[in-house]
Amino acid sequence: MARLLTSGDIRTLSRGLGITPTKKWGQNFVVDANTVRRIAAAAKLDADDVVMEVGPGLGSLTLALIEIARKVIAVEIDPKLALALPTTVAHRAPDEHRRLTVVETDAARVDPAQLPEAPTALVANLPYNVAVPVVLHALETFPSLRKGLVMVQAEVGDRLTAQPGSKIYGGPSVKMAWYAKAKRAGSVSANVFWPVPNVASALVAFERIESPDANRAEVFAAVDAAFGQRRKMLRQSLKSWAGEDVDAVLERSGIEPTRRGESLDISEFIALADAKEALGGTSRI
């Protein structure tokens, strides 16, 4: 069993490194055990996982994701944790350290090149500021992701799990829709983290589903389109996109133009993409 980090070994560990936890990465290290192991359980991970974790700090949830998953790939942009994580994993899970694998680069960017095996699940601590480019990044670029818990804030653990006709219902949430089944699972309290953020954190557990068979370029621009100017009717709002085509656009995919985005499904955007593939022969990617 791996010995896990407790809120004084992080703090010797970040004093050790001449570290200190920046907004500039979004850094909020959990110190509470209970919090990573309940975290750990919540991602439901099998034996033959192989885990992409996002931002893994000082290795508190690495220690516990280790002792699971057939390996763990922690992909961390800090070059000083970067280097120092895989000692503390070694030190502290001399059984399991081997299933460790280290990729220093922006988890916003990251391809499969840079990973050693492709990742078959996600579990992060995401940076609030970058926690739904980072999802979607990784639903869109690695395939092989079947499944994923992020910790988030709460409002955007919200958006991404929203469903059409709530106000809080947006681009992330189709975007989402369009890769998997989202689902809140669970809250965070700022107390279990060094820093303690001023904002509220949940969990959101993820499946994935089978991609729609349609446009995804086309589908997720019809997405922004409509929430650009989301309090507009479909019939305005959609023009920056379909142009002097909308009207047609509209009719062809049965869509009332004087709805608004937040109330279409992304059955309902792949409907508006297939309409104007078929009228303006828009190519697919």
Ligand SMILES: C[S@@+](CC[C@H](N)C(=O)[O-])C[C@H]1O[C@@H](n2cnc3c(N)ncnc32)[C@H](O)[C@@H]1O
The other form holds:
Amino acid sequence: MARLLTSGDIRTLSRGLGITPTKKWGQNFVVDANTVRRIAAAAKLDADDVVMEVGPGLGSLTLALIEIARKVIAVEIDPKLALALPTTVAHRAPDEHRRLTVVETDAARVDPAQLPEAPTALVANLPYNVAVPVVLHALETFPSLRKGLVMVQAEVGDRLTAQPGSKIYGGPSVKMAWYAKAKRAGSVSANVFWPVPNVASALVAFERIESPDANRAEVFAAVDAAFGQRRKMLRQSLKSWAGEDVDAVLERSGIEPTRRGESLDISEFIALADAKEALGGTSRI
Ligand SMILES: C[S@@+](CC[C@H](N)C(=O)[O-])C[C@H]1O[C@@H](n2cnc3c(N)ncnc32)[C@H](O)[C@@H]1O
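Having seen the form predicted alone, I'd like the form predicted together with this ligand now, please.
Zooming out: every chain and molecule, the one shown earlier first.
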């Protein structure tokens, strides 16, 4: 049984390792064992899961994950933290520490050749600025990922799970919907972190779905154009994507040119991409 880290342990560890949490990498460590257990439970892991944990930090979550999963592949950008993690885990989870592999790299760029095995689940407590790129990159790069649980700033959680028509619906919502069914899985108080951040966090759970049979790059380019100018009507905002074909693309897809991106669901973005392809259009920018 692993010994989870207490608030005192986190401070002692970081002092011993000469680590001052840095904002650059969003380093707010979880210091509350109940929260750690809640996250591990919400991830719904099985004993044969291979978990990719992004940003293990000092190992708060890693210790809980390693008790459950067959393997934990921890992807950490900070060289000091990556170096220290195996020792922490060996001390606190002597029976399970061989299940851990640490990969020191940027999770927004990690590729399958860097990992010892294909991950089946993603678990991460992610900094604000990299949360969306890391989750989308993981889903695109590792088709083996079936499910995930990420802790993100509450607003990012809302964006990832928003539905058409809501104020916060945007590119991340549509792109997430391409890969997975995502839902909010609870909130997390700022007080369970050290240092205490000035924002609340949320848990987002997702399960992969079969991605649509469409040209992903083209669909995402339409999404980027529509939300790049979200207040503009589609006949204007989609010009940067469809060029002079914009009216024909809208007509062929059956979408009113006066609508805005925030009202379109993913099937309508797919209809736009299909229409552009059918008209033989590639971006003329
Ligand atoms: C919010 S802390 C979470 C730490 C730990 N999982 C916990 O819950 O206490 C974020 C962690 O992600 C790491 N990190 C930040 N950006 C990263 C990136 N692009 N790739 C991999 N790790 C990153 C940070 O160094 C830090 O360890």
